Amino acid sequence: MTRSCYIHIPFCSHICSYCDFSKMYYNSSWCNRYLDALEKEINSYYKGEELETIYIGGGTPTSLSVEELKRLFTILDQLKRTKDVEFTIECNVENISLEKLKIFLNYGVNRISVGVESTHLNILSFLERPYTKEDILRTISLLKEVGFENINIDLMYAIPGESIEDLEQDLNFFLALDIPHIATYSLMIEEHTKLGNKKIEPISEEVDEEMYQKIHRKLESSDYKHYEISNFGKKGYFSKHNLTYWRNNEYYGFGLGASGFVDGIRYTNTKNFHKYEKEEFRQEEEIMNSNLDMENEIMLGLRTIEGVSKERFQKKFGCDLKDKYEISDLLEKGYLIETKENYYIPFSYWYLSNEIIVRFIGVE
């Protein structure tokens, strides 16, 4: 049964240099037309389940006006929720306001994710993020004053020109904010982004790995658990919504360019606004057969500290994982650890996880 839902808001007041998500400049007329289409999509596909997690992402949801946000939440009121639902919305430092935060509270939002990325003006300029360290401090203080406790902030690293010392300063600043969840991302320079179009070269893999290891050591020594390759949380604050993805559970994806996994079908929505407005929501659909679903179970599960559950795999697919995949070499070399309950990649090899996963599922 589907227990989670992602809603995509593609509008932004500005476009960041690295962004590869479905996005467009904010326009009030287009926004209202988009909300019309979003409501139709939800009405067409939502089946009335009680949802355990809801996540509004983007784009920049907080680029919407107060009235547009109210309308968005009114549309989402039809989504039934469990009593302990985790309800997240992404926010940007430059367009959070007290009035918008009060709207979030009134409509049941209980988790905020803030795209901070860095505190250094030269890096923020490179990423085209329009705020300062002082703005970040004011934003986090405002969130706490309003009553939000479950807060995530994003850290981006491995940025051309960034030093280990720069990263150290960012980490110290983030820790001083005293928030319960930090998501960390190595900069990926994608085609068709501003950075990609400028042919910006990424930093070396050696420096990238050094930064990754430093983040791990620093946050783990400060009461954060590195529970997924890119995510750190204090006890009780792991992202329930993201765990839906990593546990290969089904979820709705509504909105332009959104992806979902419902009734054994993985789908991706169109990124074309005009098609979406004409209710041509789906761009691609793929029916998951047993082999594909097994691969997803492994690829997603091995991103986490808990790994792939033997019992869950047996119940779901009717076979032992070792009967399906030849993994003795990975186990012998220590790239993979087997316990009574699961298989997982030890942290010392997390940086190589993609290669290990390919080797895991590459031979049947």
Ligand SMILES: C[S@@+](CC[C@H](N)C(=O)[O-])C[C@H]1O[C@@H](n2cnc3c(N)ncnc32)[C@H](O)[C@@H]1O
Contents of the next structure:
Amino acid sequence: MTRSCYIHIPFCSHICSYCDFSKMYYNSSWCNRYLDALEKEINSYYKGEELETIYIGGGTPTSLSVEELKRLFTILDQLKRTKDVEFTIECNVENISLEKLKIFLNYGVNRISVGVESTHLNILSFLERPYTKEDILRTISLLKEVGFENINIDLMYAIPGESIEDLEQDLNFFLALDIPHIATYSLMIEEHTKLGNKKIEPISEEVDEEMYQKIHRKLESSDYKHYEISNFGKKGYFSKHNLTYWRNNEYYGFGLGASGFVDGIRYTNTKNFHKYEKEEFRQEEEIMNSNLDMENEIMLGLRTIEGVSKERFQKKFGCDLKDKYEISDLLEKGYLIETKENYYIPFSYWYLSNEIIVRFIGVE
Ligand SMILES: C[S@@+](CC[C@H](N)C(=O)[O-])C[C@H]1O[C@@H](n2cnc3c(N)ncnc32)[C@H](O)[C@@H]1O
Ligand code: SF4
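Return one more block: the form predicted in complex with the named molecule, after the form predicted alone shown previously.
And the full complex, kicking off with our chain again.
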């Protein structure tokens, strides 16, 4: 049963130097055409389930005008939801406003995610993100004043030129904001982005790992649980929507370039606006046979402190992970821990989790 839904809004008011997501410059005429197509996609595929989580991401949903946002929420009104639905929208510091936040509240949004990334002007300018530390402070105060308390902020690190001291200052600033969830992103230099085209070299593996460990120590000693490789939450504030992904549960993905997992099929939508507009929504579909599904269950589950649940694995696949994969060596060396309930990778090896997973299921 599909209980979660991701909706992608591909418009941004500016384009960051590193971003490889499905996005384009905001344009009101394109936006209206996009919303028409999005409505058609939802009408064609949504089967009326009560949703436990809804997540509007981007791109930059807050690049839309007040009227466009109202239209978006009217389209989404047809999505049925449980009483305690987690309903998140991503907001950017440069285009958030009181009026937009009030619309979110009116339409039932109860969780906000803000891409803060850094507080250093030189780093923000390298990333081509147009705001200052003062703008961040104003945004967070506004969110709290309006009544949002379930908030996530994104922190980016491993940025060329960034020092450990810079990161320390960002962490202190983030902690002082007193926000219940922090998602961290190690900067990836992707091809076909401005940084990729300029052949900017990434930071060294050693510094990246040092920063990763620093973030862990600092946030864990301030009431945050490092519950997934890149995510930290206070008690009661883990992202229900993202847990859907990591538990290998099904979810709708609507919008340009969105991906979803419905009725045993994983799909990715086209990133081509014209195709999307012509209602050629799906670009790729992959039927999950039991082996693929098992691999996903392991790859996703081992990203979290919950790990892979034995009961769930047995119910879904009729066997134990041990019956299917040779893991005795990993267990002996402590890379993988087995308890009565689950298998998990201990934090000390999270940085190596990709290598560990590849070692026993053999996929990258
Ligand atoms: C794609 S953005 C969408 C939300 C919003 N537009 C924003 O900029 O915050 C989601 C997160 O992905 C991060 N991100 C995008 N490209 C990245 C990259 N190449 N490396 C690391 N993080 C990246 C962004 O910085 C942001 O925190
Ligand atoms: S990081 Fe966010 S704001 Fe920047 S280009 Fe990507 S989606 Fe747009």
